[in-house]
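Take a look at this single chain in structure tokens; it is the form predicted alone.
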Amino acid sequence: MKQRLYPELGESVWWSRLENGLTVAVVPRKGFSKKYAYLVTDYGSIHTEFSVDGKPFSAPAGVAHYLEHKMFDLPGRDVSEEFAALGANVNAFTSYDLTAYYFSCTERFGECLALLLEFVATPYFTEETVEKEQGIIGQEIDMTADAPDTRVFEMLMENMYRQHPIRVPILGSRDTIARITPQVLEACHSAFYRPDNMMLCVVGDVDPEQVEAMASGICAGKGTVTRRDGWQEDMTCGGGGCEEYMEVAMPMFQIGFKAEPLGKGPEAVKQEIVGDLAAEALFGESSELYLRLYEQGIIDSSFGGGLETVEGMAMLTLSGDSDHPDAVLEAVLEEAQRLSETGVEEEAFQRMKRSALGRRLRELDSFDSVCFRLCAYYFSGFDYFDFPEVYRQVNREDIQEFLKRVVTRQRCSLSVIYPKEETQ
């Protein structure tokens, strides 16, 4: 393994690209008893269309999340119970473009890492267990359908995007998961749960060479996998807004503004930082707009947002509870136009940038955050610990240009959940 030093952060990382294709990163934390490990595959709910050696394959919506559930099954074994017996906490999640499996422990790290590598690399799917899981995930789908905060976002995505699969919920639907079979799970596991499409990150007081040696035992993938990674989306939205009525105390809203996909590498990270700072300048808690709307009683402390990015798309979003969601949208558009003309004051810009950089620096104390961000940014073609240099490249003109280009009526959509009684 090769060690890279980051003097500005006081950090170091041992990096290795193994013969089986797996990328391994170990972040030393000498003297700490806690240890964290993330095993991440560059595969999420949006990756339903791919080919293996030129043979096309189309998976049902929800298969990535379904696969995450099923990976914890081994013949005659309960992986979660085995981690618990080792004194470790294990979990997993599926996002639109990643699936992560992770554990934390203070003792018996080697045994825990061996178990993580084993169960993620071992597909075990039977007709009986797959059918049983359909009922469990079906109940999860029903629960999210009854969750206003989930519905307001899903409605917004359906309204904003015509082609990008973010318009499809991560869990899929009861109809799509009914089409998931052991053969489908096998195909997707073989295509994406392969070392050259994965990364292992460990943070803690561990031996980097031991981690590297253990990870080398994963078998390399077979065949050439090509996935669809581009969706033709224009920057206008499909409609002005959408609404639904549910059991909520007051209207719940989410506003989205389409932004160009970020791509990969340092320039993409710069644009991400620009978007986050633009959100802070426009409607952050210290912004003129936030204070004015709060004093007028149009918004409350639930109001906030930022730049959201998924492979192939990006958007500025803000959400909250308000009796006047349309007024919030109009105020945001008006303030964005003002800032795009006058710009953000230099003193305010520097203060926001220092604050944002400080938050990132504080996150380095979280083993969980370090593991996740190193993996997520690696798949975006960027070494996460290089972020201070990218912050230095951002200027207030970047913020002004972003607001002028992105926060417009043509690019926006408003999603609202109204209280049911308003229909009577």
Contents of the next structure:
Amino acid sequence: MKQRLYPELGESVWWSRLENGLTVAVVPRKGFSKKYAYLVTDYGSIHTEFSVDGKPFSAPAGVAHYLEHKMFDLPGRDVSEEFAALGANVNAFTSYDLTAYYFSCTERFGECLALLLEFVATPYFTEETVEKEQGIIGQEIDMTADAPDTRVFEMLMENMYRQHPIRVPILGSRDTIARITPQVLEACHSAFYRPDNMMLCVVGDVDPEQVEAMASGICAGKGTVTRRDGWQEDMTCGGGGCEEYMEVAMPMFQIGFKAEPLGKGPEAVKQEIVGDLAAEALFGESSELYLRLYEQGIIDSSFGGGLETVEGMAMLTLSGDSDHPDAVLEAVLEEAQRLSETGVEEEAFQRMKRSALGRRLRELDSFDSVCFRLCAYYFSGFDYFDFPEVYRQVNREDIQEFLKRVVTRQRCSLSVIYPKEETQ
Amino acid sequence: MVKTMSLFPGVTLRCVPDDRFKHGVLSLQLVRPMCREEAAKNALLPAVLLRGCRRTPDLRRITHRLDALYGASVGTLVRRVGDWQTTGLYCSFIEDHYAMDGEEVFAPMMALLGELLLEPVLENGAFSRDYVESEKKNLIATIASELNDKRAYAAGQLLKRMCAEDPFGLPRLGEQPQVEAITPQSLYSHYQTVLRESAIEIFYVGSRAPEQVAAQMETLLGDINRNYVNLEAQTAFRGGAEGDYTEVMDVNQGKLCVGYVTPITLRDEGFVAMQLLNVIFGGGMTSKLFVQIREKQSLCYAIGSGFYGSKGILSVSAGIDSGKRELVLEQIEKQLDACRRGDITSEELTAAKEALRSSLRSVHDSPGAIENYYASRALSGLPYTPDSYLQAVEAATAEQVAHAAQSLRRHTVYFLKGAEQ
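Please give the corresponding structure for the form predicted together with its partner chain, as opposed to the form predicted alone shown earlier.
Now the full complex is given, and it begins with the chain already shown.
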């Protein structure tokens, strides 16, 4: 393994790319009891179309998440119970573009890591167990349908995007998951749970060589997998707004402005930071607009936003509770117009950069956040700990250009959930 | 580990010196009795203080000061600890030696904290009317928005009904009518009382020496006109009518909440056994509730239990098909009966012990978790040090866990009923 130092952050990382294709990163934390391990595959809910050795495959929506649930079954064994016996917590999540399995423990780290590597690499699906999961995920779908913050986002995506699969919820629907069989799960596991499509990240007081040796035991994948990517998405939003009525206390809104997909590598990360700083300049807590809307009572402390990116898409988004979502949108458009002309003051810009850097630095105390970011950015072709350098490369003209290009009426869409009328 | 210093009567500083982190935290809490008359005021107070101080009288310029301190944050802190409610501020900031341009962060941060706490913007001998009215509106919206998260809403409704005669039933942030009644004058006079009479709990985690922090705090708080009044001691659950409630709402998934009471609180002998019972019964992916009701019968996605140690209340919550209420309730009782009978495997007991040990050990790996654990422990009166707690966990037996289960009595059921599949 090779150690890389990041003196500005007081960090170091042991990096290795193994023969089986797996990338391993170990972040030492001397003097900490907790150990955290993240095994992530570059595969999420949007990757339903792919081919293996030229043979096309189209999976039902929700399959990545379904697969995540079923990975916890091993023949005659209960993975959660085995982690519990080791005093560890294990869990997993599926996002639009990746699936992560992780545990935290304080002792018996080697045994925990061996178990993580084993269960994620072992597909075991029977008709009976796959069938049984329908009820559980069906309840998860119902729960999500009652969660207004998720619904407001899903509606926005469906309204904004015509091609990109972010318009389909991560969980799929009761109809699509009914089509998931053990064969479907096996095909997806074999295509995407291969070491050359995955990364292992460990944070804690552990021996990097031991981690590397253990991870070398996973078998390399077979065949050539090609996934669909690069969705031809028009930058305009044809659909206008969308709304729904739910049991909420006051209207909840989310606004999106379509931005060009970022691609990969340091330039993409620079664009992401530009987008985040543009959001801060436009409607962050230090902005004129935020103060004005807050003092007028149009927004409250639930308000916030930034740049949201998923493979193949990016958007500037803001959300919150408000009795006047239209007024928020109009005010944002107007302020963006103004900033596109006047630009951001240099002093304010430097202060925002410093603040953003400081907040990212504070986050490095979270094991969870370190693992997640190292992995997610690695799949985007970037070493996350290089972020301070990227901040230095961003200048205020970049912000102005971004606002001018992205925050326009043509590119925006508004999603609102209104309280249900009293029915009694 | 924790260094505790009494700065003035009723003013306590607790420090956990630790130089492993990139950031430190400091909380300052004023401790109040939880009661209907005060809860809303205590919740509103820090929000109004954060709107501005004399030197920096608006939100935006406060954010500018924080941005210049590398994105340090200061937020409202309103906690419920048994019969008490705390009101105060919570600061989080990078350690000085990570400041890339070499400036100080901690000292200016404490100066800002002092100004926000002690130099509010006043108009005619009261708080600014604009600030108070706009934060009242925000607080009312926050209280109402609990409805948006149906699981939290249902859990709150259960407690409200169970604890009709116990302050534990009051929502942490108070209630809308009491918020509406607050005026700039009434809040300012409450603020003066609170500063004068309350116990003040300050908690610091970071690289600084405790003596240094103490000196800083003594300067900051030395001029407050104090007349410290002792709080009444924490009490166990005081009862209230038992009941079975159903509320109908137009939702896809029903939420079933069951509240059990026990005379065992965190101040009692059986506490550790009760915590073990909670883990075995409903505390995670290997609990009886999760394995039997979710994994084996596919009746739900989310199910689990939680134990409120300060009161002796154990609550179960499950998101289910509204047509399956009776079935799930019966299954929950069945799993609890199994615990009562002592139907607990040695694997379950060992894993539960390991879970408690591991969660305690993990506390020390994040400034936020350290603050939360020790500050809550100090207020709730948990009679264990980390070491004696670990010993108690080690010594607990399956019989004691079964005994803890036997002490639980079902008190109230609350069901948020939605559409049936």
